[in-house]
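Take a look at this one chain, the form predicted alone, written out in C-alpha cells.
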Amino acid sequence: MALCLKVAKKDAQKALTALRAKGAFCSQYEVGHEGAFVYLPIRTSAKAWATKAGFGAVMKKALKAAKKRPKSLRDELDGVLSPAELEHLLSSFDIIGDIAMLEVPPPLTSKQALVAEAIMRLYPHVKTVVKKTEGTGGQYRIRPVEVIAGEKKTATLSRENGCSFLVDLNRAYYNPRMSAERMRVIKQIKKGENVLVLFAGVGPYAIAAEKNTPAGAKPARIIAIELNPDAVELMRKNIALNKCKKIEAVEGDVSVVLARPSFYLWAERIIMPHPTEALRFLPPALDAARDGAIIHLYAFGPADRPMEGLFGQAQEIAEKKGRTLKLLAWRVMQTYSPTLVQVVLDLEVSTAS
C-alpha cells in the first residue's frame, strides 16, 4: 500500500506541480487512475504538508511500482549480450542532434543492431545511430559513419551553448565533446578584438565568439577560415541560421589565406582547434598575430611531459619569427593512448626584443 493524495482529474496536473516543487512526490510508485479521480503517490514526511494542501485528501491505495527505467547502456544491455560480450561494449558515445555516434568493436559486430536499438530505447529522441567506420583523418578531418539503425541520414542539427549547427557527420568534422573547450575560450574574449579561428569547420568556434560573448566584451571581427568547401557551406548557412552579423567565413588553405596582406598583424586572438596539424600552421598564424594577441594552440604531445616539448617547438617557431610567446595557461584535454594526449596551449603573443 502507498501513501498517497486522491484528487479529481482537473486537478491532477496542478497538484502534481505542487508536490514535485516541494519534494513531495514519491516516484517508487506509479500514479494511479480510477474512474473521475487521480492518485498521485507521496513521501511518508509529506503527510501533515499534503493534508493541509487542500488538493484532496490522503489515504493509502494499492499501486504499481514504478519501472525502474534502465541507468546505463550496460544496463538495458544486460541479459542481451552475455557477460563476454558486455565487456566489449563500449559505453561512452556521442549524441549529435538526433544522431548517436558510437564505436562498435570487431567482436560485437553481428549484435551491433542491438546495441543500436538499446540507445535508441534509452534516448527516445535519438532517431539514427551511425557506427564509427575509420578515425578521423584526410585533408578534410572527415570522421566516416555509416547508419546501422534508425533513420537514414548522417545529417542533423546540433545545439549547444545556445547556438545551432547544421551538421553532416560524412561531409565535415564536428566534435560535441569540445563544447566546454569552445566557452573557456570565447569567455576569454574582449571588446573590440579582431578574432581568427583557424580550421573553423562548421562555425562553433566562430559562432559562439559572436553569440556568447557578454554584451559589453563582443568582438568587433571574426574572421573564420576552413578549407573543406563541405564544411564553408555549412558553416555559412550556421551563421545565418544564427542571425549572425559580425562573421566572415573564408574557404581556403590556411597558409595561402594568410598570406595575404590584410591579415598581416590583423588579429588580437586566434584560435586552432587542428591538434595534427597546428605546429606547422603556427608561422602563418604569428604573422597575422598583433603584439599581445593570444593564440589557442590545440597539439598532441608525450603523456610524460605533455607541456614542455609543445612549448618547446612552439618557441623555437615563434624566435625564427621574430617573436616571443608567454605561456599564460595550459591543460590536458583528454588522452589518446597511454603515450600519447592532446593539449591546448593559451599563448600571449609579442616583438622579440
Ligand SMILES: C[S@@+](CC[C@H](N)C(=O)[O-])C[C@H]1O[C@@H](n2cnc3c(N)ncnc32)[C@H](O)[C@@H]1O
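Positions refer to the first chain, counted from 1. Since the model is a prediction, treat every value here as computed from it, not as a measurement. Rigid core here is just the name for the largest C-alpha set that superposes within 1.5 Å across the two forms. First, how it differs from the form predicted in complex with the ligand.
Core-superposed comparison between these two forms: the Cα of E316 travels less than 2 Å. The two forms, fitted on the rigid core, differ between these two forms by 2 Å or more at the CA of K10.
Once both forms are fitted on their core, a CA shift of 2 Å or more is seen for K61 between these two forms.
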Given for the second form:
Amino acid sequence: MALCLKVAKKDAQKALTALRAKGAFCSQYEVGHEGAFVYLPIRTSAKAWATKAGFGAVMKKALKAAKKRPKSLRDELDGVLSPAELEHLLSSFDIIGDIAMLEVPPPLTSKQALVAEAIMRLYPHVKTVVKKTEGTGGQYRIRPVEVIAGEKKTATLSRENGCSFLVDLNRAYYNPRMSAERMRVIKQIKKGENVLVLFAGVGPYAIAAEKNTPAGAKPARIIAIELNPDAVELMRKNIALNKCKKIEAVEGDVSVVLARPSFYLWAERIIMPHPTEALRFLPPALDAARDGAIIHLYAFGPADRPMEGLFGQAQEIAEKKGRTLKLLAWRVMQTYSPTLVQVVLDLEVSTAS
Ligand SMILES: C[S@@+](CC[C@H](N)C(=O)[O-])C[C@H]1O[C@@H](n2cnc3c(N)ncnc32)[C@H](O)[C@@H]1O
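Alt. form predicted in complex with the ligand, vs. the form predicted alone above:
All chains and molecules follow, beginning with the one already shown.
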C-alpha cells in the first residue's frame, strides 16, 4: 500500500506541481486513477505537509510500483538537495571526457562531497569531479576549477562530433556546450574555401572544419590563430591526434598575425568565437576577408533587444574599411546574465560601391 493524496481530477496537475516543488512526490509508485479522482503517491516524511496543504485527503491505496528506469542525477540527489538547489546544480553540470564539472554555490559547500559521490556512482566513467571557482575571465577566457573528488587532475580527452580534443580546464578555454553551434557553422563550409579561425582555443572549430565536412566540401586550408600558448600546444596535439592535414596553428595576437601581408584578402570564411572582444577585432578580420566572405561573429547583446545596435556597430566598422556587411542570419545562443545574451551573426562581406 502506498501513502497518497486523493485529489479531484481537475486539481491533480496543480497538486502534482506543488508536491514536486516540495520534494514530497514519491517516485516509487505510479499515479493512480479511479473515477473522478487521482491518487498521487507521497513520501511518508511529507504526510503532515500534505494533510495541511488542502488539495485532498491523505490515505493509503494500492498503487502500481513505478517502472524501473535508469536513474538520473535528479533522482540521485532528490532529498539531498532542495528543488531549487537541484535545478541550479543541474543547469551548471557538464561532463567533459572523464571529468564532471559543476558550480557549487557557497551554501552548498557542505553537500559537495555527497553530490560528487552521487555523480561518480551514476557515471562510472567519471574519474574526477571539479567545481568552478570563478567566472570565465582574463585574456585567455579560462574558467578555473578545483578538484572536489576523485583523481587530482584537470586535463582530459573530450569527444565531440567524432573528433577528440585534449583539454585542460585550468590552462585553456573549452566549452562542450558549443558543439552543436560548431556543427551549424561547419555545415556551411564550401569546397576549396580558405577558412580562418580566430581565437581558436584548443582547436575545436578548426578540427571540425576539416573532419566534419563531407568529402565534397572540404576547405582548402584552415589557419587557426590563438594567443594562449597552452591552448596552442593543446591545439597542435589535437591536430595530430585527429590526423588533420589542412590546419596550421599560429600562436599570437589576432591583430598582429592578421597584419601580415599574406593574410590580406585571404579568407573566404572567418570564424570569430570571442564574444567579449569580437567587434574590437572586426577591422583586421575585414582586411583578411575576400569579397563574398562569410564572417561568423559571436557577440553579446542586450537580453531584451539582442540585435539592436550590434549589427549597426558592425556595419559602421565595415564602412570605415570601405566594406559593407549583409546580415544573412542571427540567433541567440545562450543567456549570459539577466541583461545580456550571446548571439551569433552570419555576415557576408562585400566592397562598398
Ligand atoms: C571564448 S574562447 C574560444 C576558444 C575556442 N574557439 C572554442 O570555441 O573553444 C576565446 C579564445 O580567444 C583567445 N584570445 C583572446 N584574445 C586573443 C587575441 N588577441 N588573439 C588571439 N587569441 C585570443 C583566448 O585565449 C581564448 O582561447
